[in-house]
Amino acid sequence: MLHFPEPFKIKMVEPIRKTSKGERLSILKKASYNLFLIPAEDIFIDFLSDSGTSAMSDSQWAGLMQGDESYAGSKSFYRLEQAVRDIFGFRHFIPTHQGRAAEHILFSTVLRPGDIVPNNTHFDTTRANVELQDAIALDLVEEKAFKPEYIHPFKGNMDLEKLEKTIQEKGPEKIPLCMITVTNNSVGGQPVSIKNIRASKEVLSRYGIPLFVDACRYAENCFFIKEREQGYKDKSVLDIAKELFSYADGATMSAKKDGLVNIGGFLALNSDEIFEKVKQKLILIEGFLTYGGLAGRDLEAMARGLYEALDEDYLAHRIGQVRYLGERLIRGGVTIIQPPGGHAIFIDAKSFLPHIPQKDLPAQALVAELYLEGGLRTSEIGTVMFGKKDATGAVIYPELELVRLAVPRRVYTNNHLDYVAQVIRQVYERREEIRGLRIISESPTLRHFTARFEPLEAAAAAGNK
C-alpha cells in the first residue's frame, strides 16, 4: 500500500530549543514537578495538550487580514453563525472566548445545588464549572473504559442502564441537562457511536431531559464513526456530524479543538427560553452578543477552521498520526489505552510504574520523568486531577491513572513522534528507578494546573532532621 504523507506543505517553522538533562533537573525543581509552571522556551516537545496549540492555515491566516473588528454586527460573526448552523443545526448560537465559558454560561443559567448533570465523562473544566454550583457531575461511561487494553471501537460510549438508573432513582427533576463528550477524553480520547447517541437521547427523552454534546473533538469522533459504524463508510464527516448533532438539545464547543483556531469556542442550542438568559450573560461576562470575547478576525478563523477539521484528508492524518504514536509505544511494550484514541496517547501508568502506589502520583511521577529524559512535556489525568475526598478527609482514587500525550494538529512530523516514542522507551527501560511524589501545595478546585510537588526522597529526608 503506497503511504501518503502530510497533507499539507510548510512554509513556516519556528525553533525549538534543546536543553541538557542537568539543566531540565533545574528547571524541573524550580517548577516544583508540574509541568504547567514550566516556560515554554524551555519544552522540546510539547504534548501538554492539543487545545488552543494547532497551526492554522493560510486560509486561516488570510481570514485574519479580513476579520471585521466591528463592535455589533461584524461580518466575521455572520460567517461564524453560518458555520455553525450548517454543521451543528441549532437555532441559537452564541461565541465565546473558548469552551469554559460556554459551560460556565450554560451551567450557571440552568443548574441549582444539588442538581445532577450526568456525562459519560466530565473532562476537568466541565466537572469544575458545574461542582460550581453546588450540582454534582456524574460519570456514566460503560464499564469496558476502565480496561486499557481492552479493544473496543467505541470505549467512550456512555452506559444506558447506569444513566436510565440514575433518572428513575434521583428523578428526572434533579436533572436539567444530560451531556455527553465527544471525543472522551477522560478515558482515552475514546470515540462514541452514533447508536449510543441516539440511544441516550430516546432514554432522556422518555423523562423531558435535554441532551448537549461537548463538542470540541466532534470531527475526530465523526471519522471513528465512519471508519468503524456498521452503515456510515459512505457518507461524509459532515453528514453524520450533522446526525450526531440532530440527537442533540444544544453544544458547548471549545473551538481550540476541532476548530483548529488558538482561542474561541460557543454554546448553540434550540431552547428559546434558555437562549434569551445566556445572552443577557454573555453580554455581562463576555462581551456583545456578536463577539463574544473574541477579536473579529478570530471568530474568522474559527469559521474557516470549522469546515477544515472536518475535510477527510486531515482527518485521516491527524488520527493515523496517533495511531502511529500509539503503535510504537505498543512494540515497545508500554501498556496504552487501546485502541489509540483521536487527539492522543494515553500511558497506563499503574502498569508503567507498578511499584508506585496512588497515593505517591505516579502518574504525575511519569510527567516529570519524561521532561527530564527528553524535555518531553505531558499531562497527568489520574489523581492529581481527579482525585478526591470523601465526607471522612479519605482519598477517592479515580479508577485510571494516566499519562497524555495531546498530539497539537499540524504542528508536528512523524519524525518528532519517533523521537518522544524513543524518550519513552528509554524511561520504560529503567523504570524501577523512578520514585513517587507528594504534593507540598494545592488550590481547592482544578488543583493540577498550580500543585506543586516534591520527590518522596526529599520529603523523608526533610522529616528526618
Ligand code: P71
Second form
Amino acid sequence: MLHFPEPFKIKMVEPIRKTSKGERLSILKKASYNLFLIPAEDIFIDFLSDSGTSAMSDSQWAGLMQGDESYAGSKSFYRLEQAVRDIFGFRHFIPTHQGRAAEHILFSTVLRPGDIVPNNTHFDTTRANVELQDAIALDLVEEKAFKPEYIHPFKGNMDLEKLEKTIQEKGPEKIPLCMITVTNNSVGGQPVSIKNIRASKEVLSRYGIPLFVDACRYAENCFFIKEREQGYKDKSVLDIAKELFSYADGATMSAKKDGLVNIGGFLALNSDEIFEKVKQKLILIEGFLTYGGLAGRDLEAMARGLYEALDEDYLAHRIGQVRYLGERLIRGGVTIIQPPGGHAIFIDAKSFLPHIPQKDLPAQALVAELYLEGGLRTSEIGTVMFGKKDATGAVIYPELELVRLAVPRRVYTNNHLDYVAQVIRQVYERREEIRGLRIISESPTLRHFTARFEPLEAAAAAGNK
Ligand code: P71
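With the form predicted on its own in hand, show me what the form predicted in complex with the named molecule looks like.
Complete assembly follows, chain above in first position.
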C-alpha cells in the first residue's frame, strides 16, 4: 500500500546509544518506573511524544538566523501572521509559547465556573485547563472510537446526537464554546471528517455556540480527508485545511506538532470582543503581542514549518511511516488501534496483557517493559493519565488502556521502526511473565508526569531475569 520513502536527505546526525539490559533495569528503578523521569540520553528510540521533537529543515534552520528579535513589530511576526491568515483564515491571532498557553488564555477568558466544554475528546492538558476554570470537560466522540479493532475511516468524529442532547440538557448558555480535536489524539490519532465538522458547526450555530478547533495535527487530519473522504481526492491539503477552518470560529494550535517546530503555538479567532481580552492576558502572561512567549527566530521557524507540514510528499511519507510500523505490529499478532493513526500507533494493553487487571496499570507496566527490552520510550494513555476518583475515593477507569508510540516527524528511518517492531514482538512472546505496577506517589493533577510506581511482585517483576 502507501509506502513513501523519506522525501529528504539527512545532512546532520545525532548519535544515539543503546544501553545494556542491566543498565536499563537500574535506570528504570531509579526513575520509579516513570519514563518521564529518565534522562533522554538513556533512551535508544524515543517515542514519548511527537510534540516538539521534529527535525527542522535546512530552510527552517536558515530562518533561525534570519529571525528578527525586535521587541515590537518583528519581521518574523508578520511572516507568521501571513502564514496563519493564509492557512487558517481567522481574523486575529496571538503567538504563544505552546498549545497549552493558548488553551489557558482562551479558557480563562471565556469560561465561568460550572460551564461545560464539549469536545470529541479532550487531550490531557486541554481537559486540565478547562477544569482549572472549574468548568466541565465532556468527551462526546462516537462510540466506535472505543473498539480498538473496528475499522472506520473517521474514528475521531464528534457524536452529533450526543452533542445536540448535551446542549439541550445543559442549556446553550452553559456552553461558551465547543472544541473539536484534529486528529483525535486520545482515541488513537484518528481523523475527523470535514462532513462531521460541518455538521457539528450546523448544530452549534442553531444554539449560537462558537466552534474552536484544537488544531495541532490538522495537516495530518486533512491528508486523511484527501485520502478517505468522498469528493476530496483532487483537492490540495491546503485547500482542505482552508475549508476545515472556515467552519470554525477559532483555533488553538500547538505548532510543536504540525508546525514542525521544537517550540511554539498560537490562538487564532474571529471575535473582536474575545481578541481584545486575550490580548491583555497575553501581555500579562506570555509577552508582547508580536512575539507571545517566543523568540523572533522561533516565529520565523514556525512560519516556514506550517507550510512544510502541508507538503503532500512529506505527508504521504509521514502517514505512510506510521502505517508501516502499525502493519509490522499487526503481523506479529499485537492488537493496535485500527486503522493506524496519523502520528502514533496505540497498542491495546488490555489485550496485550489480559492477565493484568486495570487496577494494576497494564499500560504503564507495558511501557516499563518496552524500555527494559529495547530502550524504547513510549507513553501510557490509560489509567495513570485519565483515571479519576469519585466522591468516595473509588477509581473511575478510562475505557481504553493504551500504550502510545508517537513517531517524531522526520527523525527516524524505517530501519528504526523495524527495530521497534522487533522489540515489541519479543516482549509479546513472553507477555505472561509481565506483572502489574502500583502507584507509590502522585500529584493531584496531570499525575502521569511525576507519579512514582513499584512492581507488584518485586521478585517476579519485569526484567528481573
Ligand atoms: C502529545 C502532546 C504533548 C504532551 C502532553 C502531555 C504529556 C506528554 C506530551 C499535546 C497536545 C495535544 C492536543 C491534541 C493540545 C496539546 C497541548 N500533546 N492538544 O500528544 O496532543 O500542546 O504540548 O504544545 O502545550 O505528546 P502543547
